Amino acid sequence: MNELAQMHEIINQVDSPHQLTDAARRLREAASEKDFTPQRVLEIFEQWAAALDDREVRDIPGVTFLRLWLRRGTLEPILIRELGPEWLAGEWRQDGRARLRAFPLGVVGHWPAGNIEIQAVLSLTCALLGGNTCMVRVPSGLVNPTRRMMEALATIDKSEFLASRIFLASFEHSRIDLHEAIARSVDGAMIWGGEEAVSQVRALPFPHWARVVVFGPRLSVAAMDAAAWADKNESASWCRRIARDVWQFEQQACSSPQALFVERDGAADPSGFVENLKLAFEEENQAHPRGEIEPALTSAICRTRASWLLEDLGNRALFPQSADWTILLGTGTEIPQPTQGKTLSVLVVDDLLEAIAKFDGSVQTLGLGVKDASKEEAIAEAAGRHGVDRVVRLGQMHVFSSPWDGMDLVRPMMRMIRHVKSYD
């Protein structure tokens, strides 16, 4: 069988709305035969972890990242904390005179973004712990990397007890009698995306009951305080756990640094610590090459080096000749207009708590390196306060976890069902 031919059979082409309607009618068959369980979801998925690591997908980005997640030592506590302990045992929860258990919504639609290759599974998985069916709409440029990631499914999954709950959909984005079909058709929404991009979704013709959770576009930032920077036994370790940030996903997902922030040091200068960053950017750059850059990105970050450089006579910025890399040294409390294409912007401020005061509820995930452990927790204060969902370590930035953009991950698409006995 050649490659286009099982391409097919996993991410199906469509070009008429009936073939959306009908595959959301098997889709409601499917999940009425088969019982679900959430124990054999979660063997299912470790099972799926350990074919990830296999040669033909392993290179894929982002996909270290998916095994860990979908390993039932990190999706277990998720499923306890979000739905009950009673839930992962197919049990009621008491509830005063009542009693309570979690159901799925039905059929849930998935409009990832095109950008992050790992994202069209992580977001059927979030609805399949929920007992769900779904319905994915793969943009072109995720149909390689997706394939290959639910082949390695295929081969544990031999009773289709995931891939009948599935249904892989590739059309042009032009197709709105298409992306309006899948919404007619499902009970919930995922919506991954650009600003541009989630508001065309958003506004389909969904049901009225329809729940529709949406992760919009964000940025992230890191800080760290002076102890922690300056301290030269540990600068290296820190720098390369910068790096690692900065690496996955070609810093184009919502969990990547864009900017670092480091707290003035009267006694140490802030250069020799980005000399040890770039240092571990080298490294990481030796590790994981880029394959190709698109010329646009190419271009943005030329010119973005060029401005910094222009902009004060102060700024600093090392990189190498190509465009692999940036790092760019100033000061200043405002986040610069992110590039990406691994370009990091390490700003110098009097007081980290300056920067964050500034923060918009555009950042996402705020990176820290504090060994202050009371001036971390002013910090978090602060960045929760001014819309930051996730405060962690550095070199951490993209572990994915619940609560994502500051909201569970599978509860959203469950109902809550609320039983008072008609007899006591």
Given for the second form:
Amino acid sequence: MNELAQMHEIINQVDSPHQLTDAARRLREAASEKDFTPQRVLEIFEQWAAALDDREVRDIPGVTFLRLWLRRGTLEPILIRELGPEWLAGEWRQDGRARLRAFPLGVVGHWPAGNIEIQAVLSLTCALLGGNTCMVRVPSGLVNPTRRMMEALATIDKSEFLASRIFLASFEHSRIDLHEAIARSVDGAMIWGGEEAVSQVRALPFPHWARVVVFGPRLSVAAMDAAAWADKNESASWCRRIARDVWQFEQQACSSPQALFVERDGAADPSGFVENLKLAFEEENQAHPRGEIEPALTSAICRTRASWLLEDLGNRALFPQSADWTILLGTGTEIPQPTQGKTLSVLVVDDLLEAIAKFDGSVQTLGLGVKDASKEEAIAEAAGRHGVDRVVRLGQMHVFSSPWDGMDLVRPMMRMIRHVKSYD
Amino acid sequence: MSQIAELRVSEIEQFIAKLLDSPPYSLDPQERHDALLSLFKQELEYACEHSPHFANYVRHWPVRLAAAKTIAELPYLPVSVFKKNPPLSLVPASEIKRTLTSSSTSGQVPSRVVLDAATSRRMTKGVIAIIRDFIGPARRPYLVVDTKENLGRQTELGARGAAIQALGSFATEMVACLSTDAQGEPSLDIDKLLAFAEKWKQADVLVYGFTYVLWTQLVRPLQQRGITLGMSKVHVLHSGGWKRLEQQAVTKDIFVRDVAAVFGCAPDRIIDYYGMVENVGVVYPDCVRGYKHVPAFAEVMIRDPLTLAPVKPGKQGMVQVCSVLPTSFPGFLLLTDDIGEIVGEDGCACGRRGTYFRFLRRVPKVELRGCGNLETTRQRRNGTSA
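Switching conditions: you have the form predicted alone, so give me the form predicted together with the partner chain.
Below is the entire complex, every chain and molecule, led by the chain shown above.
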């Protein structure tokens, strides 16, 4: 395959380290040849968001969030907060007698998690925004959705301004030599995923100057105060929001709620609320049915249902004959071991703060449905102290934004340059 | 026990006895299904009366027990719930005679099931009825490819010991041909084996060993020494996983060929059977066509992992095993971690009636992946492992 043809492959099947070092060289050239401005990237991203509304790509899980992410209205405020308004205007920022400006690291390597269809694209957009070029190892399960999303980009990026700044590589997870070739070629890396994958990538031979950012494994939970869940007028709406958060990404994302803590409301029984939740799960399941499942997940779901009901006579559960979804109802302030596969533990607690006090840093997002504003204030404060990085409204747990995992998304792949003039 | 409960137990006992007494592979499939459905319902009610926790599970099952029209609709347990300690039980501790434990691979928690006298008795009867159909009813010399420590009766019995002892009813004498060396490792007692072979050369003999043990401790050492035992009328039964042999590139065909060669018998006298401690009293030997048959007192169905609905013959899915035999623990209907396939509902060319099927493989473990996968981290932090 000649070089030109290779550049036009959306996802490159790679089997030799040379392909990757050649691609890295081309990415460096592209970065220096093209006239980069943040405004131009934002403009293309805005058009890309529109192109992703095509029915060919609309059904990819998470594309709705991706479209929202790519909007200028989302990204501009993030860039201003992380890098300042001067950077967006292509100017230096005055800092006393010096001036400051962020520059891209260069080539950024990306290792997205294999379970989130939009993650390869999300990751590379973070680096592109800062002016970096990207080399992405696309996990086998993401090849098809990533190709479809990148095809949408190709329809609007006719001059290949962005396409020339991206190299997507597909190869076997076990090809350490290829992972190493990427690592040796990059100036920065964004690594996402479970512990095993993250540890392996972290150990690769990156240059000593490379900046490595890790978005490791986390889990998320939801919480509602009594005023919210016991409100008969709003209950159904809250339940639909929870179902939406549970359904996305097969509940395997770090932002997926695994448990819902509901605050006790005197003598009120949460049965009515849980019945509404069941209806919402049924509706969501009808709208977004699963196409396939790994037998091991089915086995885990069946085990969780049985163990829950056999463990404690006070435990209750709602589930269909299939493995489609499961609601476990009980009491307790501990987050149960996640099962995933749309299995939500609904735990009644006397005080939401009791549950939050037990968070151990593994909780990424706390989705809230809290009517009492002063209570929400206290909850957000406590969550921050107990390791939670995002506190958002239920129904918006997967909305990708900066900071993520407590970190900026664009700035870590930038260098802040300090210039002190040689003549006053 | 209340009068109604006593009546139920006696009714269940009579039903089971009837099924155990009939030839195991002779019933019309529909007739068998109807009889089993009614019996399983009674057993589930009995289990609910004896275990409030199990009753809690049944109460939450999506199909009400009374409304279930097929065995497939009845509440089944995933087999992994028997990894719990103390084990699930339907009888008081004073009535537990033995606890069976599974042969779990290293690091895994073994399954444990409790047997009272009645379940233990039925377990023996069940295994005898099945094995008799494959090797005939006669008692005969019994060579165990294991150490003598596994021959005795113990209150806590592993899968190997349980399998060895279940076949003990066919024995006129029992000889274990492995001994333990100074390091505690088992090795072949060649003199004992050759003496046994010489003595019973012309006789019907029963041999049992775990598949991997049989291969590594008997077949390979004899092959290395170039010894053939010349026991043409032997039946060699073996059970246990193939995983370790597959790692050594030993296929089922190679195994059967070499075991038959070492014993000097026809390959059809080497019988692989599947069994699990949780499915007490039911084993599934391969018939001459290579299929496994469901006896009168049991049922097997294959479930689609997506819908959990039973699938038609020829389609692969998760294996559910069912047995009417246990009443000391709720092991009536169990979803296993195995993938299998129903080959036919009736009419296997071997002549046995009823469902016949094959096991294909274990459910593969899910690869740890994804930013939401905290399993490893949390397990390490809590000091636990699955």
